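Here you get one chain, nothing else, as structure tokens; it is the form predicted alone.
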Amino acid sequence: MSILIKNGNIITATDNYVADILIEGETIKAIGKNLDVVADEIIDATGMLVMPGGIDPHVHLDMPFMGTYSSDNYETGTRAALYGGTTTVIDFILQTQGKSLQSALTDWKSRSDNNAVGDYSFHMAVTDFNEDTKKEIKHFIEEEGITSFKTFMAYKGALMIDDRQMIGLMQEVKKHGGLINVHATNGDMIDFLIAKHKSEGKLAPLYHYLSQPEITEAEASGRFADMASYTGCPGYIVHLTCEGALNAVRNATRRNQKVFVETCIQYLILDASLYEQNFEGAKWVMSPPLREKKDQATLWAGINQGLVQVVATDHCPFMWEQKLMGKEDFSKIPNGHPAIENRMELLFSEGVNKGKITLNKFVEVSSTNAAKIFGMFPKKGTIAVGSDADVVLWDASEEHTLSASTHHMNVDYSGYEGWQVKGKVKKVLLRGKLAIDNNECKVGKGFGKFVKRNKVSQNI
């Protein structure tokens, strides 16, 4: 099967030009002006932006949390991602303390195999680093193609590891060519503040925010950077939200250190005032919480300064009924926010259209950098001969409204209800197959493939 995309305005992290793209099978065969070829199907992309499929390296699908599961599974979540122009996601496997990494992989594969609509890969979250776990690292990097390992500096008793374990894990991961992702918040301080607020009868969602002040993230980000510097292990801070945390990364650059930083779309455009509307604020209860306007300005600047490389989602949706578990106690609200479908359109509308980032930077932070950091480039993350034909056709001028009534995520509310956006995904190709065509999904459950990843590089 061959497809010829004609006359599109091709945008990559570095390029902006008009040309044709010839796709044969799953990959891009040729790119050029007025290609004189015969194809089974021709798509006229005149007037459209043609960009590589988005990569969201931070999602939680069908994830066990606080006695329930996130409401999007691999079918609904990856399909919703495709509707929004994201063709590949990376989910987090969570090791159960006392059990092996392999058993966690088996558990997650039972939910993902033959269920995904879009392509996917895994990070391995290490919650119990010991001599047995240590022996598994090399196998995961070299055989499974899982080259990134997440650690938590919070959630004591469930997910958190201490600094001693962190150092040991970093040394082993570095040895075999992997990378450490980190949830960088000071768990002990947060636990203290949660207990304090609850003892004072302060139980509304606002106190979720007040239990995680900026210093809890800034301190942990600096401590993580110090440990990564000491071990020489590549480090990546997930969902960084605030000025203090980004300044810790700025400080690390003064000793010639590179720390990768991811923020999420919600931290760029939403703020903590949403927590002031009684229990309705539970829709935005996530960790870390939404921050202040000054932090939004810092993050946009950080993107343009090259300090923030990736804009993800931390997509972890829960139905409103699930959020109600914390009606009487903010600490029992399942943490998470639905955004896998909205990320790219919001980033384009709020970033490109408002002059905060360029088109090339948009592609860089929504796709290319994640592909490079996590060992998928140039198979994913760009439009080039030999790359997977993951292609998004984008109408930059179409205006539309985000709403739970029209989104495809399996969640009964939207964090962006009524939000007006300019820029709309019109067609999405995944590995050379037309997957989304004018708001209709053309591929089914099981079409998505697991992406084995290469060893990582700190030089992007």
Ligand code: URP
Given for the second form:
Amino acid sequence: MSILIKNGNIITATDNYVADILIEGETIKAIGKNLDVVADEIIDATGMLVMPGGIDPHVHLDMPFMGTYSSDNYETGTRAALYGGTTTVIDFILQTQGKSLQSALTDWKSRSDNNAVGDYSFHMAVTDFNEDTKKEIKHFIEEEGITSFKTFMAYKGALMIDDRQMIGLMQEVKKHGGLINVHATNGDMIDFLIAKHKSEGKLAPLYHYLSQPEITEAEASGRFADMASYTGCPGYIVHLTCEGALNAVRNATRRNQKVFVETCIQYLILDASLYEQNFEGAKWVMSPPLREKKDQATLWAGINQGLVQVVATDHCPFMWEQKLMGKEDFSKIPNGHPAIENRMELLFSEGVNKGKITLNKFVEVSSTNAAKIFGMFPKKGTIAVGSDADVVLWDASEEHTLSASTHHMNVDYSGYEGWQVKGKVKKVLLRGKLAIDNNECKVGKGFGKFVKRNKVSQNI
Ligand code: URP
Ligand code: ZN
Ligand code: ZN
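Go ahead and give the structure of the form predicted in complex with N-(aminocarbonyl)-beta-alanine, now that the form predicted alone is out.
Complete assembly follows, chain above in first position.
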């Protein structure tokens, strides 16, 4: 099966030109002006932007967390991602403390195998690093194609590891060519503040925010950078939200260290004023919490300074019924919010349209850099001969309104209800197959494939 995409305005992380793309099977075979070829199907892309499929390297699908499960499973989550122009996601496997990494992988596969609609890969979250876990790292990097290991410096008593475990894990991961991603907030400080607020009877969602002040993130980000510097292990800070934390990374560059940074769409465009209401604020209870306007400015600047390489989502949706678990106590509200479908359109509308980032930067932070950092480039993350034909056709001028009544995520509210966005995903091809066509999904559960990843590169 061959497809010719004609006359589109191709945007990559570096280029912007009008040309045709010939796809044969799952890959891009040729790119050129007025390609003189015969194809089974022709798509006229005149007037459209043609960009690589988005990559969201931070999602939680069907994840057991805080006494419940995130409400999007592999089918609903990856399908919603496709509707929003994201063709590949990376989910986090969580090791159960006391059990092996391998058993966690088996558990995750039981939920992902034959269920995904879009492509996916895994990070492995190590919540219990010991002599047995240590022996498993090499196998994951070399055989399973899982080359990134997530650590939590918070969620004390559940997922958090201490610095001793962190150093040991970093040394092992570095030895075999992997990378550590980290949730960098100070779990002990947060634990103290949660207990303090609860003892004072301060139980509303606002106190979730007040239990995780900027300093808790700045401190842990600096500590993580120090440990990564000491061990020489490549490090990637997930969902960085604030000025203090980005300054810790900026400081690390002064000793010629590179620490990769991801922020998420919500931290660029939403702020903590959303917590100043009654229980409604639970929709945005996530960790770290939303911050201040000055932090949004820092993050946009960080993107343009090359300090922030990736804009992800940390998609971790919960139904309203699940959020109500914390009605009487903010510390029981399941942490997370839905965005897998909205990330690309919001980033385009708020970033490109408002002059905060260029089109090339948009592609870089929503797709290319994640592919490079996580060992999928150039198979994923660009439009080039030989790459997977993961292609998004985008109408830059179409305006529409985000709403839970029209989105495809399995969650009964939207964090962006009523938001007007300009720029819409019109068609999405995944490995050469038309997956989304004018708001209709054309591929089914099981079409999504697991992406085995290569060892990481520190030079992107
Ligand atoms: O609130 C969040 N972020 N929920 C998902 C788990 C995590 O910390 O990434
Ligand atoms: Zn986290
Ligand atoms: Zn997360």
